[in-house]
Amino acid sequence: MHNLLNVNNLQIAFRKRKKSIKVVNGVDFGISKGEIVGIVGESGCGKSVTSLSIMRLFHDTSGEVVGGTIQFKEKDLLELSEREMRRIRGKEIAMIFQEPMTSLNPVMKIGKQLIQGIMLHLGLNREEAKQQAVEMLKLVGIPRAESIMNEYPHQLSGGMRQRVMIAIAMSCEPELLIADEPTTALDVTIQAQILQLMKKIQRERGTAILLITHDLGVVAESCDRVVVMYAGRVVEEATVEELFESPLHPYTQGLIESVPKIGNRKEELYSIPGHVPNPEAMPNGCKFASRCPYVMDICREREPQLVSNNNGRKQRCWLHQSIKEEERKTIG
């Protein structure tokens, strides 16, 4: 299937005291039209900055893409001018941010925030844009949509503000929707409603969705395919069924083991031992080696490549790659 988006060998760095620190290194993945792909990993693994790089939203930060390509409909977004990107943002690619209260303009009414984007990208007059804005609010399940148009973000609940963010993102019918932790600040009931809403939009409009999350429950509920990131690298990619039935990478296994289970009466929940390596002092070899229960000599010496099997499943681990027996030598 031809991908709508292809990210190839993406490398992102931030400047600190005149030093360039790479936080994303060689990330590859694709999304097909109408597909929901999840990127999962611990805080600091690089998943959010990866999504920001697609939108080219590193303004006023020290971050920059230092390598790779981001192909959207066979067009490299990294080669476009800022003016060309403004035409794409909101219209062809839209984004739902993690915290709607900081993403919505606090001193602008909801209606005006919706209308501006519709007029800009679709060329409608104010009255036509207003009608479309009301319809979008209704589409995302907001009651009394007409009166909400005249309210400010602080007057709405967290769940309502997130629905408004989705309405703004979907108002110009983008082909790709990027959702960065869209349910983190919401209670479980509202979280389920927001996820169902996103799946409804994907089904009815054929919108491709890139879902950034650390919550494996959200992944299991929503995604077709999953990309697991660790320390700025992709360590595994699989369908949702493959990932949960037979995770290959020890990091993925640890993430799944960390999920609380109904009926578990153990006093302590499992957590992956150790810490994510400092981007300023990345170790040689596999970046997960210091936390891995299956570590071998070669893991500390050489970093494995991300390899794919015949059905497209990918993993970055020496346990599943061909190496000489004398190089294995398990060291605990």
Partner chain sequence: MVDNELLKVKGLKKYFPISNGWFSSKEYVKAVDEVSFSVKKGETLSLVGESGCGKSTLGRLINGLIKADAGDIVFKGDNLAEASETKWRSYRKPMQMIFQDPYASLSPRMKIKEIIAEPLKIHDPSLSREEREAKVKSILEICGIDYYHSDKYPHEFSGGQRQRIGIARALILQPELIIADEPVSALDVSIQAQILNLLKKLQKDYQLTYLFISHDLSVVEHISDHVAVMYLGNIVEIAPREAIFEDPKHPYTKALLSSVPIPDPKLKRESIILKGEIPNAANPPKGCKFHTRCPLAMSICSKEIPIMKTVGDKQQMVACHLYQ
Given for the second form:
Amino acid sequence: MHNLLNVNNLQIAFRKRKKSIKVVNGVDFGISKGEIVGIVGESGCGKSVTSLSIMRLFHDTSGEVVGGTIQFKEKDLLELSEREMRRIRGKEIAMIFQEPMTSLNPVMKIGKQLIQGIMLHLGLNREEAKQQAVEMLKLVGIPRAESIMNEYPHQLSGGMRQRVMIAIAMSCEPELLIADEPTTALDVTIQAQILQLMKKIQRERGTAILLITHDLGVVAESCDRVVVMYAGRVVEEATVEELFESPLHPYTQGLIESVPKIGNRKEELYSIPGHVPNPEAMPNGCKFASRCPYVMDICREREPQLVSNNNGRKQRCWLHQSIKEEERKTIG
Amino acid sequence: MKKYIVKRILGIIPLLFVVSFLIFLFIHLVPGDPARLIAGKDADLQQINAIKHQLHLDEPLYKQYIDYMNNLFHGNLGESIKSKVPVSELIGERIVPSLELSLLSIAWAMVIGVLIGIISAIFKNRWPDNIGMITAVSGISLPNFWLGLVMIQIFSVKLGLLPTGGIETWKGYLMPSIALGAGIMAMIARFTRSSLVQTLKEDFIRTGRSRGYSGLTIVFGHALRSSLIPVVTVAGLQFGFLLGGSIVVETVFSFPGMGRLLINSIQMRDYPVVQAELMLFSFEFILVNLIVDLLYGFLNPKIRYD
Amino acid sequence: MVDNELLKVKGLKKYFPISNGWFSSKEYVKAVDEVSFSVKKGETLSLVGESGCGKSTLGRLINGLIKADAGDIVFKGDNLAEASETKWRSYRKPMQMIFQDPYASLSPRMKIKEIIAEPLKIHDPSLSREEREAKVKSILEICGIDYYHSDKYPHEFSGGQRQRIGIARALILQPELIIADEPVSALDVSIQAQILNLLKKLQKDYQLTYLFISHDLSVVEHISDHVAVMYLGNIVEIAPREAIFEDPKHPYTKALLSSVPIPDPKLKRESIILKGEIPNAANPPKGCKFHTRCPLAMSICSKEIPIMKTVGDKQQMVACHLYQ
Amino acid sequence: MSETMTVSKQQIASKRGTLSTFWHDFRQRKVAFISFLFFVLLVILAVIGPYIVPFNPQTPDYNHVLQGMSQKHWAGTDEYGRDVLSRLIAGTRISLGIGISSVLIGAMAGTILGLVSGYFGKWVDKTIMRICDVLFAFPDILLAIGIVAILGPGLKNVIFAVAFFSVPSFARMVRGKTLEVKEMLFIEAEKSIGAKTNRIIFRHIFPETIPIIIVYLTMQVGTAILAAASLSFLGLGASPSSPDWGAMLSMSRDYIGTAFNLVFFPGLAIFLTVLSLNNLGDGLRDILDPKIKD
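Having seen the form predicted on its own, could you give me the form predicted together with its partner chain?
And the full complex, kicking off with our chain again.
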């Protein structure tokens, strides 16, 4: 058990033409205070949906959590009323998104966008909120913070907007910051600045960060612990050192192998054959079986469970767990 | 912003000239000899020449245009052939009731239209939305003159509540303005709804929700402003619809306005009056759209601050 | 003409005007400013840089999709910069493009066999239907798509498969030069590896020459023979791959390299984090355009534009005052 | 490539042919589908109407003037004793004919102008769009009234007038879409393989504009029917004796207190026709142009 957030057997389904399609089925992970945890996976693996479900932000979409629990401190977020949930959003858990260009209100001044939330959650008056807002802009390294307060988002560059987004997210001093692909839309030199800023915030303020990304490099440079997702499932969890040193799941191995690495050039890259299965027609058994170089008969028949090894590492692979152990668990 | 204003204002000047030139040509586009048409079948050559002279049709075209523009700048719109009254006088009597009717119609249409649009967007695909949108699509499909006639049948003939025409009391404005505004209200309702629904899907709305704002704060504090910006433009375009509609509706209600004057003049081939009316209507429309453009620039910070 | 030099670009310029009303003087975005380089047959030159550096514009200039304002584009010994549209069209046969977004670069209303046959219909109209189909079939199989799928529409394929189709379309005319504009940046890593391997295999099998445009340095290292680093419309460093990655000279190249996150947590390097953002291309800094962000800027850097100079013994060319 | 194949086969299974998916989606939208059936009925009436009417719509019958609704005359008779229902059915051909023909003419001209304007840009675009701006400076009906005032009343002139005012809106819309498609990567890809201009415009850009043209066409026919009816109502359109719906309304004004059926039914016919076209257009838009859905 982690002391901040525990996601347990999360299941999310989308409605499509009256059919319910499970895009997330079996996601377990946790975050402790002050820790940076990465969720990594390719497009369609369910990582973004998972992060939205923590904030319960499927408002307009047809997505819905159909099972599991999301324990934040003492509360199960899925049990809260919308009103109670609103007191958590932005105050205790804040979120930043991939698209800095569109995530800010284009017709509202930066200052107002900051102040609104501060007044709502911290109960400060306008003057105090304004001071807090300027302080936040300074925290995220925005020069001339006072004058930026009176500007509109379109007057800022992409990197600056992402800094403003972080300032907004941090303005009520949340305990958990969810960052969904925060640097994907940015150039590398700007990405480096934003990652450095996020690490600084975690260090100085003790904010836990959940970093959703597809980029293994970003994970390796920023996270303490990593959760790997594939086809709506968590397939492996480990500390960042362990994961890159000795990945257990063949998917993780393939993923790490297939990234070209600077200073470690090979004539041919390893590539995982085939494609991610379609969520509308998931095969039985392990979802990676059709692409796995070590596939066994059992893999096509039964799906392995996410099992915790003695050293705290978790994996969902028949290579590292026996059926007996698995059955013993279901019985017990 | 200053640049934007100057650009817009300068931008319409050539348009005004082209439009005025086309309308000047109007009388020359009538097939056959306009003077003969105006004078009627039984007229002799002398009468035709008199009309030609009165309309300056016997002068070279360029001179006619210069005179015409010169007169236009001095507010001289010529003289009615039928009644021999200066056109400016004819229009002067009617412009005020017409403007009152237009403003009244667009005002209620905007208020109700935006309201229905907002309610529909908030309750998207639920019953308030369905009712709102059925009303709206019906409003767009209703012929305004028929709506007018049906209202006369109900409120004047059957119930005797409202006058069938005339503007002696404020009651005279009620039915014309409903007939005139219904279509516009419907258009604005539909557009407001789709604009607001679009805005509610934007990323920044998700940002707002992730900060714990309530649904009402999101709709009224964040989404409404950006979704109303395009609605302003649409309302401006609807003004053209309004001007056109007023011609028909004024006829239905025998409303003493510019629209009915236009139709009467066309029927009587009173070309100077028709020409002046077309000019006024077009200028009014161009002017309204200029105002809308400026308003758009003012509401949109991307333009206001660049 | 140097031996087996397929493409040579000299002093290429493209300024995009930004209209600013009638009253202010005309301003320009110098998207590509005095760019020169050459590519040898069978090699890969990568153009790398951040957004707004002009790398994509450069690719489109070389393919004639936009007209250059000045400079030479010498392809197979012919200068194309001043060529007519008709002449350009005939040169598009030996020079093909692959685009970044495999979702958007295929016509959504055509079957994939029509998409792939399209270049043949344009450049080889005398071909019979059977001959065309045979060619489409063989090229599809080379690119790893079963001919069985050729009656389908692009939306029925995944991103990786679509990029294979895009590659097949580029290859069917047996071109010599392929301009690949960010061909793998829209793809997931595991698919990216498949496509990169395919591109390398094709290069070996058909002696293709690549002009590879990318923002991703790790991909660039994997695929290139030579690398040109661009910043705000200029090439700041151009060198053989090993030189760029093992011994970068220009401070921007160094910073760029060290900003790339490395998927290896044991490598705790001290990365150079640049201050500030990329300046507005419409109003770039005077002198060396990089001086506002350069950690080693000197007083001369804000005054004089540095010129390209060969540094060291590895044909490494750098435009930086540190080496002049 | 065996994995590739299995995935694609699944995708095929879920995605049938484009046309059958379209039909399936369309059937799901009840309002649009009913409107479509109604419109089909109108078209059938327009074709065979004159052969099935219970009474001759033009022959006066002075013995049965201004009768109310009855078993014999479902919608009553007019001031000349003609059967209103028969006249309405006969009028379908005129109203739909004006609406469809004028909009088709306007759409064709507008589409070509829009494609050329959007694709070539520069002075071509500027010229065409300036002309459109000028035409836009006149409110629709006013433009039509002006044209009819010049050319004189009559059906042909009404068709011309309505076609004329729909040209600029089609031109603008198609231009907008062309500008959007022109910037798409697959057009650049076509250029990069050396495709010629007219091939790009007609084989690649035009097909992309068809969906919005169809949607707009549907709605614009409704607008055109309304406009033509207004003109007839004002006495500037169809001849007052013809069974045109607008003209019938115009004649019926004098009987508003006495014979309301004369006012009610022609207006209802116009309303239902335009309503069905608007609903059909809404439904088509939701399916064909999902970007502007809702």
